[in-house]
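The chain below stands alone and is given in structure tokens; this is the form predicted alone.
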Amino acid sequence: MKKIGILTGGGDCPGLNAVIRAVVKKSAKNNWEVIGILDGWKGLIEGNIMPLTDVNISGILPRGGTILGTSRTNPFKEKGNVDAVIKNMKKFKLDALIVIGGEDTLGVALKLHKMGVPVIGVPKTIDNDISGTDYTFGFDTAVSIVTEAIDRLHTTAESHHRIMVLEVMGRHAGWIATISGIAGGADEILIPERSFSIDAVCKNLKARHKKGKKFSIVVVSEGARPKDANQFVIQSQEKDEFGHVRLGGIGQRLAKEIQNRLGIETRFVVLGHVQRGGSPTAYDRVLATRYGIAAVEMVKDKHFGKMVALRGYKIVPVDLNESVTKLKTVDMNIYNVATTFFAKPHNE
């Protein structure tokens, strides 16, 4: 009998525990077993685990968050922390490891296969900016409740006559902003592959409240960067263990910026964790469930060091490799169609 470990790293996401729940039905119909190991990577270094049946994973489809717990806990942060890794592994008989999450867990899932371990990746950020794969689960349901967020921004800022900035997640790619802001109708959209001029910001504004419209939407991620600033706007210097620091403040500043510049009442609002907590969307939820039946027949067929990635409609091996060495950033093709929306192109 093969026993298999799964582990969820990084922020929690829409959809973790749907990828759960199909890796230990999948693997039930093989007759293996399935150990979950609690809290990230801290949960392998530490050695706590709980086995997972069809008792523990009755009812959590529908559930955000991951009944396993999370960490950023980085094991080649600190000495003996892998070998720690590499120990548990051994004493608790894993033939496996599954391993759900962003750029940070899966760089550390490669680094583990070069050194022998059998790992396979499963790709999990709101941010969809993992490369290799279409799309990672969780994606679609931030993207439906930063819509829906934008819908009810439209009917305040129409009533009072307003500008609306909304500050949302993606740190180096723009992907939430980008399509949330396509379909939610947003009058600018601002993200981090492409720097912004706050006076083109705000030449825009003026030119659309010129024609008559009492209200604007502006859609900024929280990496976004004007072109007058070295660095991106931040909440703390403090930094996670792989070295990120905490984003935040750029749809303070841009509101105060523009309601100074224009005259007109600007408020902001930061969405922050709302966008990647609850029920996954239908789509997320049928992504994260084919990922994790791919990801068990991936073990069975031994294509370790690879991560289950979307193509088009079919779930494919990948390398991990090739999810970790570059970040999948918004598609300029697609950031142009919301630029047709703008009042005048930034470039102008």
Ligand code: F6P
Second form
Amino acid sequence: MKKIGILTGGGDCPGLNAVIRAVVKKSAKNNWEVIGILDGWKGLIEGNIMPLTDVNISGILPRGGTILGTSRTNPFKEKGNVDAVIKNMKKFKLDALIVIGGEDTLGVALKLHKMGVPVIGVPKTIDNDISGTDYTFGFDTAVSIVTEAIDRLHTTAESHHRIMVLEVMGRHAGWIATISGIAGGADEILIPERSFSIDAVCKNLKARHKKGKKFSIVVVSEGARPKDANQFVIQSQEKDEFGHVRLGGIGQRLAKEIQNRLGIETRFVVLGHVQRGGSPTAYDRVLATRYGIAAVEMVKDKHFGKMVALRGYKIVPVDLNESVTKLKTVDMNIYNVATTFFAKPHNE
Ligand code: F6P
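Structure of the form predicted in complex with the named molecule, given the form predicted alone:
Below: every chain and molecule of the assembly, starting with the one above.
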């Protein structure tokens, strides 16, 4: 008989509940108990938990968000909180901790592992920027939401002969912009991995309109930066416990600049948290379910300090060390698929 704790940390994403459900159901097969830790690391510091049973996880597979709640609490930020985490691991008699999170949450998991805490990581984020895995769950759902938005923007852009700028999430990696942009047929895609020249963007759009096109769609990641800018466009200077400022505003800035330079009516849309909300796609439900099951198997095999990862079709354990030290940015071969559809390439 083992007892497993599970928590969800960082920004939420569709598929978190599917992991929780799979962990509980798979553990029940082994007669293991699972407890849910509320609101990420905060819950383990404060000792806030809920029992997770076959009965109280009923119906959560298609539900977005996380029934456990989440937070961006960093136990290493305040003295005494790591001790509290370790004390509560003992108090709740946990044999293992399954941590579902992105770069920051898994970074904490790795540090705790090095201190002897038996952790297993599960990679989540709509941004798809965790190294060591081909995909994180949540990404496919975000891409389908953004693609639908691009389709909808196309019809209104076409009717009004406008340029529409769509700002999407992606702080350091432009996966959502690139993949949705390809799927939706964007005429310009701007990502954090390549700073851009507004001149070149406008030249591209001008060339397109010169050919007779009467509208354009521009997709921009929140973390994309013009070449001459030395910092992100931000919403607020205030930093979270992992040192991140809140990004946002590049879409609006870009739309204004494009309209001024080209004299074509331009509007912007910020999709924001719509990209993270709601029900996961079938792909994300299956990936999240496979991750949950593999995480329990890894507890059984004592693969602590590792993270479940998708490599091709297989779910494999990878070192947390490998996954949290470097972000997985957009593969330029894929980005270049997108640029093939621009009227003029701009990112040599
Ligand atoms: O989950 C990561 C992310 O989607 C980033 O792309 C974005 O910058 C961030 O979340 C915003 O999250 P929040 O508003 O919850 O801090």
